[in-house]
Amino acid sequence: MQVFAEDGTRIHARVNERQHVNAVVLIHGFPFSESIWEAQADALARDACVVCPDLRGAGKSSESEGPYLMETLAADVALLLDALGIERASIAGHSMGGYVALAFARMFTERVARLALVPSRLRADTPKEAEARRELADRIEREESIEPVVESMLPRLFAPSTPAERPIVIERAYEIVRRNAPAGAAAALRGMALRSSAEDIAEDLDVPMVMIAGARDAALAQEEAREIVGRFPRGRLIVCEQSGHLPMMEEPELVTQALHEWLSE
């Protein structure tokens, strides 16, 4: 399905409405789109109403003038439920898609029945992060190429052993990077860079909630995995051994079963 928001970006989403009765949001990280999601998707999708969405400049989604900010790509994901009819549903959010998800839980807190961040962080970037991102994005336009971000980015996102015992994974994986426009993936880099932390809001949302982490995870060290959950009332961690930070991909069945877990709750 797809929408459009008021400033006439296109907005596509992959859904399965069977079930209303549990709807689950599957938000995806950068520099990727929905389809890091497929397996989980087509797994919860007997049980719950699944949305994934293509944020804005990725996937079949369209480009906007950026910087994209979390709160724009978190109202995108309310103008999708509306046009679905669903009031409340569980949010899902990987790395990026985390931020997003947080910011539609600050901006709609009683439309959030759970949520899962698979992984992500609640703090801001650092200075020196930030400076870096608005460095890549700078890059990949004088470039118009989304290769600096594939160069950058992609070999640091997978555990050590992914490459030689799942080599299609990391087939997929670039394969849906560079499907992806560079002015989005720019305005997608320069949006995090801008974005607020969310540690204020994590004690007051009292519902499940999930960190499923990677244990060999560069980008997220498991210190600091357990420490979010601590701040969440009903938080719990899920650690998968064997991945990085694409567990999704690297454990599909997994954190299949985790998030059947989570909606149970």
Second form
Amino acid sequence: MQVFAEDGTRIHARVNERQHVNAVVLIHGFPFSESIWEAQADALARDACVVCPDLRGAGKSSESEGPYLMETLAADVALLLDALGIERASIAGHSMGGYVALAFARMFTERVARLALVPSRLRADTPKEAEARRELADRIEREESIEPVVESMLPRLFAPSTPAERPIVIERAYEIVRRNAPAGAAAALRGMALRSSAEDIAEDLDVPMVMIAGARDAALAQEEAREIVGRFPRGRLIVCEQSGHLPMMEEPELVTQALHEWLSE
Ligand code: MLT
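What would the structure be for the form predicted in complex with D-malate (MLT), given that what you showed me was the form predicted alone?
In what comes next, the whole complex appears, and the chain from above leads the way.
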């Protein structure tokens, strides 16, 4: 399906099994698209209406002028839910998708039935991290290419065992990223650099919360994952032992199972 935001941006989403009453939204991270959730979208559709948006500037959604604030991306998700007649949903986000899920939770608290971070973090960027994002965005725009993102980010995203044990995952991840337009990636990077911390809202989100983290994730240490979960009144941590930053692709069955359990909480 697709909807159009007020500024004319086309927001695309894959929607599986519209007839179910329970809805789950799976929001992809950067620099990906909804395709990362292929395995979960199909499996969860047996019990829920599964909505996988392409955030603006990614996948089949169109680009708009950046930066893409997390609040703008969250409003796009709300627009999709409105169009589907879904008032309340379980919201899962991968990394940048987690920042969007948290912005959604701040803006539309009553619409969040459950929260999953697969994985993601609460804090904002340090000034150094924000600067590195802006430099990468500048480079993408200068070179008019997504390759600077591919080079600087993708090799760090997988568990050391994934290339040998699941080469197809690596191939698929690169393919998904390379389909994205450079301008959308730059705008998302600038938006992430501007995001505020979500540490203040965790204790008020009294809904079933799960963090599904990779034991070999170079982007999120286990201690930080544990600390984040501890801030939520009903937080749980599930560790995928053979995953880096993309557990939904590196250990798809485990993530599906964890999401199933979370949806029945
Ligand atoms: C992501 O996977 O969405 C990014 O790693 C998020 C980030 O860079 O903070």
